[in-house]
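Heads up, the chain below is alone and in the form predicted alone; it's given as structure tokens.
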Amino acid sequence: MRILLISHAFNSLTQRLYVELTAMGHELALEFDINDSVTVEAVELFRPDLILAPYLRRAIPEAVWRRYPCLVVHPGPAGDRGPSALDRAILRGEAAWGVTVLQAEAEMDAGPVWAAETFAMRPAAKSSLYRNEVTEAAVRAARTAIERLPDYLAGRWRPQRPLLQPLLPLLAQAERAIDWQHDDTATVLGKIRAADGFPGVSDELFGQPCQLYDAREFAAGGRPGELLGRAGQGLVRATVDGAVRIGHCKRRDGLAIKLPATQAFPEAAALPALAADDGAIRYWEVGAIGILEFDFYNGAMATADCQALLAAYRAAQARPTRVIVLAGGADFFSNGLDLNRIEAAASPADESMRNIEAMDDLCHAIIETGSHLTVAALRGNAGAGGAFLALAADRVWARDGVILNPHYKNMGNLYGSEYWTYLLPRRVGADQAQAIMRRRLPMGAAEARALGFVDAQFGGTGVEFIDRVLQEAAGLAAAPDFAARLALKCARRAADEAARPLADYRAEELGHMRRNFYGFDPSYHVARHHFVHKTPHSWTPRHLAAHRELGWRVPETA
């Protein structure tokens, strides 16, 4: 059928729905919520058959709703009401939650429920709960209400209308605050989680009024509110029964950016170090494999974070082991550069080139890499430059429900380089490379193995998937024939190597991003202020709103 999707924003969860519901065989576009009138505009051009709409701010309009099948997404469960939902059952300590599809109605979030899943809750961040248990739960909710809808229109079935809780508002920032003179750990994490990534929770530091964001506890104690110190890039902050490490902040006076809290704070240099490092990369070891984490904020490397973990790399090859696991973080793997932290820079072309090379520098270490066999392990998604990052590995697995955006041209026709020049044609063949580049479309787990981009895909949740990845390694470094394939290896990218030098790539590669950062076509740092700034939309991207292109008409059958 065709499904037209209404979004807020392309998120993770409208992503890994249009992925999902593309493969399962319907016709998708999507139209963001702008306004009213241009929502009508979209249901007649496409004249679908069921809206279904993830993420949303505004109510769908009553022109469209009694016309046509209209389904939302509710991160709650059935009966629950209002637009902070997930931010309150955070606050108050649920040990479960849910998700609703209802129907739309007149009334906010009152309509007859279609389909509905419950999740155990785990103490983390709200977004990070959002790409995973609200997406999953909401794939499984929405599938359900999908498979429903023939039977709806037959008369063979009717929504149930659920036992309906009182319409809570917006979550007013004065419920968030925090009071440093009384909460405890718990709680203050508790309302720093409730409020990540959006809107964070409205502070003070040094006197500037700010957001905090990205909270963690800390083994430290002091006055409480009192600033104790600097871990890496974080600030450390007395509560009454410990600390908490602010990993980020956003300053509501100049950029009004979201940045490391020791860049958004410069005034923090002259408090004591407390911690070398913020925690975001960790090694360890299994037998034979060596597993290197790196769970940087929002999957965004910036120059200094490459290089960090370049040299964490660099000394994992040290080590007497046979496989080298890059796994990422639990919700990205990598997202490529820091857009925020080159927003902010003095010069953000000087700084977007810094980046790059950074990582091509550590992508040149993983091809090139002799000692090891290497994997890559995706539990969480990528986008841009993670995804050719990953390309880097010898083996590249990824969690069933991971999506990849294996492109660069969203950020204003940016061309890339992460030697993806190199990497994914001898993956998935020159033809198709120039395809996925063109596409500028998320990709699911199950397309990407089926194009090669991945080796192998498995394990429904991130502890099943690395579980399972230690399996697998561990059956690499123990097969009779490692050397052999260890050979094989270091031939082939020595062949490589003769008929085009890496350097070659990375020079041709670089070319082209000079031209996006330096040149006349402002396009790449108008789109990357844009997206740092969380412009509202004005319009929808034509690749998305196939509607919308020119000599579009609906089909015959319709």
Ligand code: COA
Contents of the next structure:
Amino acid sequence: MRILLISHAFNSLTQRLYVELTAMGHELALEFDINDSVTVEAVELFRPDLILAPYLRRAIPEAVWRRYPCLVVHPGPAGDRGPSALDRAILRGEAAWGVTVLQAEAEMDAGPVWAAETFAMRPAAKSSLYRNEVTEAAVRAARTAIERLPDYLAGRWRPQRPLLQPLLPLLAQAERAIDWQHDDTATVLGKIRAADGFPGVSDELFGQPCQLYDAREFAAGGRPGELLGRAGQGLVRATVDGAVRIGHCKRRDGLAIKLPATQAFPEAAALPALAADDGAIRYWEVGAIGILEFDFYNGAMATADCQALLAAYRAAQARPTRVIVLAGGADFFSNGLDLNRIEAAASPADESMRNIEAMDDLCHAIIETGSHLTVAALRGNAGAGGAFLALAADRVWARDGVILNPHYKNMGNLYGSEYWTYLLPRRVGADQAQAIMRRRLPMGAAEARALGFVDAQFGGTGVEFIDRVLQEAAGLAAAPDFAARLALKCARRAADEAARPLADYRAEELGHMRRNFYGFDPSYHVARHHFVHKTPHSWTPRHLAAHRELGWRVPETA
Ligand code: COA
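Switching forms now, from the form predicted alone to the form predicted together with the named molecule, please provide the structure.
Now the complete complex, all chains and molecules, led by this one.
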């Protein structure tokens, strides 16, 4: 089938559907929902069998839904209606929630249902539920809906109209507001989680209006609403029955991008330090396996994060274990350099350079590890440098639903580093390496496995995945030929080093990066600016809009 995705952005759910439906043999194209006439034009060019809207902020034009089956993914159970579905479910403390694929009609979220799935809720941020439970349910529901299309067209199956709930409006900030004098910790956490990563909860810190994100319970207490101190880069604020740590804020004045709270508010330096770090890096052992988790917000790794992770990695290396598992975070393995903190730096070019050097130092330490076998375990998605960080490990294992974006070009034609010029061809061959770097599109775990970008993929939830990783890693550690494997790895590394030193790869990559950061072509700085400020799209890039490719024609049989 030809399936046109119409979406506000190529977000994680849209990418996942793009990958899954392509793998099922469908012909996919995407058009950003920019305005009605652009959507109508895209439909006329592509003449899809089906239109699927995974993430919309506006209604589909009538001229489109009257002529084509248009299915909308709604993050709520059948009958639920309105734009803040998941936010409201979190605030209400629902124990179970759902995803519905429904047909677009004049009235919002009122069309007949093609497929619906349910899932158990978790006490987690909206963005985390969206990237995990909602995405998995949406993929299942979209598959079911698409399988029903032939029967629908032949008149053998009709979607049913659910019992409709009232249409609830966009959740206003007034309804999200925290009442610091009365709200307990659970309520504050619920409110911030229901608004994370977008739009955040409007509040005030140091007398300045701002949005709050990334909250955790913190063991402290004080006068309700009082700022008690700093914990890593977060701020600790008292509730009526305890305290929360607020990790990220967006000020409304100045740069107005999401930053670690203490960076958004330098005044915080005067507060006492209640905890030395953010708790993003955790290390534990199971038998001969050391597990190093690094759960940085949004998978973004700033200079200091890379340095802290390198120190933790060195400590893990010093342990009498055999295998080190790099477990990334629950939602993201890594998304590479922290573009927000780079944007906020006095010199974004200098900070980009420092950040990539710190990232390369980390990759270097992993590649050069002679004492352990290393495994990168991707529970969540990885993009740009974060995807190549995984390749520094000896083995790369990914959860089934993981989406990889192993390329840098989308960020203003960045050349990239992380020793990718060494790591990628070594894994997939020179031709495939070039193809991967050029193609700009997301890749599913199955395709990554087929290409050799990852070595294995397992199914299940993040927790089930880590359990399986531990089993497999235990097998590696206990293998009778462990010593021989380690020796082979070291011999191979020594031979590679003799053929071309790692320092050479790094110098060449960083030569290109220096041009990206300091050269006359500002593409990277422009792309980063648009990325961190979330500038709305004004056109759909050609690599996504297949129907806009020169020479694209609707096949004769259509
Ligand atoms: N630095 C800072 N923030 C980042 C980031 C990075 N490297 N990568 C992702 N984020 C943020 C996004 O801004 C977004 O923020 P929000 O919480 O305010 O919405 C959040 O993480 C989720 O990102 P999103 O783009 O919605 O995730 P996705 O899964 O849909 O897409 C990528 C994943 C990797 C394609 C996309 O995030 C991306 O292109 N990131 C930039 C990667 C990069 O170029 N890194 C620098 C070079 S190494």
